[in-house]
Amino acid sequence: MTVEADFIPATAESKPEHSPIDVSSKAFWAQTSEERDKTFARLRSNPDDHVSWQRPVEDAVTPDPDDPGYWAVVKHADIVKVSRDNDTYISGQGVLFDLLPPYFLELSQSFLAMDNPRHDHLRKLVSSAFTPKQIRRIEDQITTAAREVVDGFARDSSGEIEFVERCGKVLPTRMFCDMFGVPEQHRELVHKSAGDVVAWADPEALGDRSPQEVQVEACTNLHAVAKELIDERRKNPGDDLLSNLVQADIDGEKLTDFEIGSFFVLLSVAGTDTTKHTSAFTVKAMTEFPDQRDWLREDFDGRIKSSIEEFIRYASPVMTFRRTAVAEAELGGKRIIPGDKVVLFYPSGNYDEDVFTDPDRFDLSRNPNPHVGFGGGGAHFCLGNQLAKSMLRALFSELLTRVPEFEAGEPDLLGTNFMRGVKRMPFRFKPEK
């Protein structure tokens, strides 16, 4: 099925008035997560607002004066329904609020912005590196890396660090770079560029540049690193994911350097930022709910599996993903027509009272916990979910064993409508003896 040919741009024709409960303004996204959650709860409380017609988002990467708006999906059941119906709701037009140029989608989003059959072909090529069996093979590396991360500050006599820089970012960046064989001299650039890819609306990240400039520069930097590594792997293949991609083929066709570079960009973000932010929000939650930290420490090995699911639900680092309708459908009592943008609000789904009892509570024993932190299922379910869980398990094993008496301060949050991110956060602890 080639869905791109069926794409029809949406128009404002026959659409309702934009919802008075607005989730598109800069002011809305500048609020705290708790303040935004109150707005999502209002939308969830009225069945007529479960799927609401919203005005175009103000923090668009490429503003379009003809953009009619989008459908906001806030209920868990509807998020799952859209996620799993990949024939009606496609990703090939991109996953951000606005319609980005095709070249930029190819530059930055790889198979995240692809539909079948190309999506499945490319995903199968790389999925073997992320199976539970393969993750178990590298768990010793992850455990060693987590230990060395905590080694870096556990005996610091000051008893205080900036958590993101000294802990949160270090393990996922190291594991991503190890898997791709990125040399030490490029690792800081990879981390900074990966962060800039999703920071286009954050004033600190923008400075005096436009959102397009920030994203294009970041993607260009990552492609340049990837190209250097690709050239080396073609001459001297190694035992890493990039070598596998260089040598792989799809139905007899090799991946181009550009396709491999785009996948490198995608994984540099998905494989580092989400885990970094989840770990930061988790130590903050353990500060606010110390009974949960104590509960996990009592039987870490027996309780960490359910705990990780709650880490991810509570943090909900990826806040929004868009799909584009290519067939007429009914969703939440609303008529969706081809060309309509449909935006999934994951934090709202993860705090849906119809699914989660007392959703505002950080409850590490929560069971069941059908969160949509890795997506709601379907073709685009997070490929790296097992790797993320393994890293979180290793990191919190070290933290709760070696510096269990800690307190996280107030986080300085990233100002975007895509990633619920922590730029920096004070972290105080009793040093290890």
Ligand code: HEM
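Values in this document were obtained by computation on a predicted structure and should not be read as measured data. Residue numbers count along the first chain shown, from 1. The term rigid core refers to the most C-alpha atoms you can superpose between the two forms while keeping them within 1.5 Å. What changes on going to the form predicted in complex with the ligand:
- P117 is not among the residues whose C-alpha shifts by 2 Å or more between these two forms once the rigid core is aligned; its shift stays under 2 Å.
- D240: CA moves 2 Å or more between these two forms after rigid-core fitting.
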The other form holds:
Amino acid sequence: MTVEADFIPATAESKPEHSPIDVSSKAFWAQTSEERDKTFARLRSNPDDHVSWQRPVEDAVTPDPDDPGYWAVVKHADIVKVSRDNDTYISGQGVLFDLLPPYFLELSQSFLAMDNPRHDHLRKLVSSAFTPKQIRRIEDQITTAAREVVDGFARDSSGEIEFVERCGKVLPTRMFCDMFGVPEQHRELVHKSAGDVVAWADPEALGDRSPQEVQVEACTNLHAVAKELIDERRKNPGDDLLSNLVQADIDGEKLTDFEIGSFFVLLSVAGTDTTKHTSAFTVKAMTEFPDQRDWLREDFDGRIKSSIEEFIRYASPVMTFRRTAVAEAELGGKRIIPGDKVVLFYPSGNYDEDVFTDPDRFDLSRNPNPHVGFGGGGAHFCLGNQLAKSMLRALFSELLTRVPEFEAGEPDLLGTNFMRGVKRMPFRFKPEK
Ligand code: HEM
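Having displayed the form predicted alone, please output the structure of the form predicted in complex with the ligand.
The next block holds the full complex; its first chain is the one shown before.
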């Protein structure tokens, strides 16, 4: 069992030269995912580059002059190996690829950036809300919400909307807010702040402000909403997720408001942006591969389960997470030593030719489809994966029956090295009669 480790500084000891195939530059992350994958494919094609020593991320939010760099993991098998070995590769020393200030991480990461035993305690506390059984219980709620989302534009005679604002963001934000009982007047702020938390490298989100300013403001807003809800549940506890958290006892200790607030921030991002971006990339993919849309429509109920796995693989909205080694290990023929940072590139794993035939093809019948879009397994595997799948199923059921003749235009992409996202995208459709 992993224990919470003392901080081990990274060292340049016994490291090779930084790889000439660079995945740390700003220019690299400013490319489209198709362009980036050409570089990942070069790394994947040479066994000596499967795990490559890279220079520190360029223009980090809080640069560390002593940072020697990190190991880039691009093969599916290695991503799975690292994800599942939570004794060697821990999360408690940060999970983001970019270097962000410690106070921001405390405000926003909750148990995503913890190790056992605390990670398991906290995860168990909240996981009751995410079991397949629990998700089935709220299935009707999700279906109704999805119907209302599509009601919002299906008869719009203009036959055109901006997809993210009018469709993609609405269902996940609503489900997250329902889950925590966020009142209507705070919902827009919650959505905007959740987006700002992860937009630290996107010039549009920053405007003339620094990433720190934007992040801290976004986290502070979310903590303030959480605090209001926590106070209310302390007075009137119910049978909901937040009441459970407020009343929980971990080894004789109660969670502080701050800890619950950080969990609220984590979920506001993990649960909303990821699903929103997946739905945007999926309507785009269905525009480019109309045969796949037709194939799914022929037998929606029979085919949607496997199709959703392909939605996630193809979109790969979460691009990077990091671990830190606390024991010596061998990975892709390289010697990893305690203190080394190890970064997992999920889209590269999801387009790995050794696992996925014709990976650039959006193939809804792909089977098996062992993508790493929700992580490679192990202690941190996405807690909300069932909820995400359920939302995608409900949304695409509505879209493909009510406005099946649609076409997505060019997406305006989010510019960060964490979330592969769509800021806005035109969506034209034949209105429902
Ligand atoms: C398409 C949608 C989603 C994708 C692609 C996604 C992806 C991921 C990934 C890659 C991780 C990290 C896995 C690892 O480190 O091994 C993760 C963790 C997590 N996700 Fe998701 N996620 C999605 C939706 C959701 C939803 C809807 C929720 C909840 C409402 C959620 C809650 C979480 C939480 C709480 C964690 C941290 C788990 C832990 O550290 O134990 N996610 N997700």
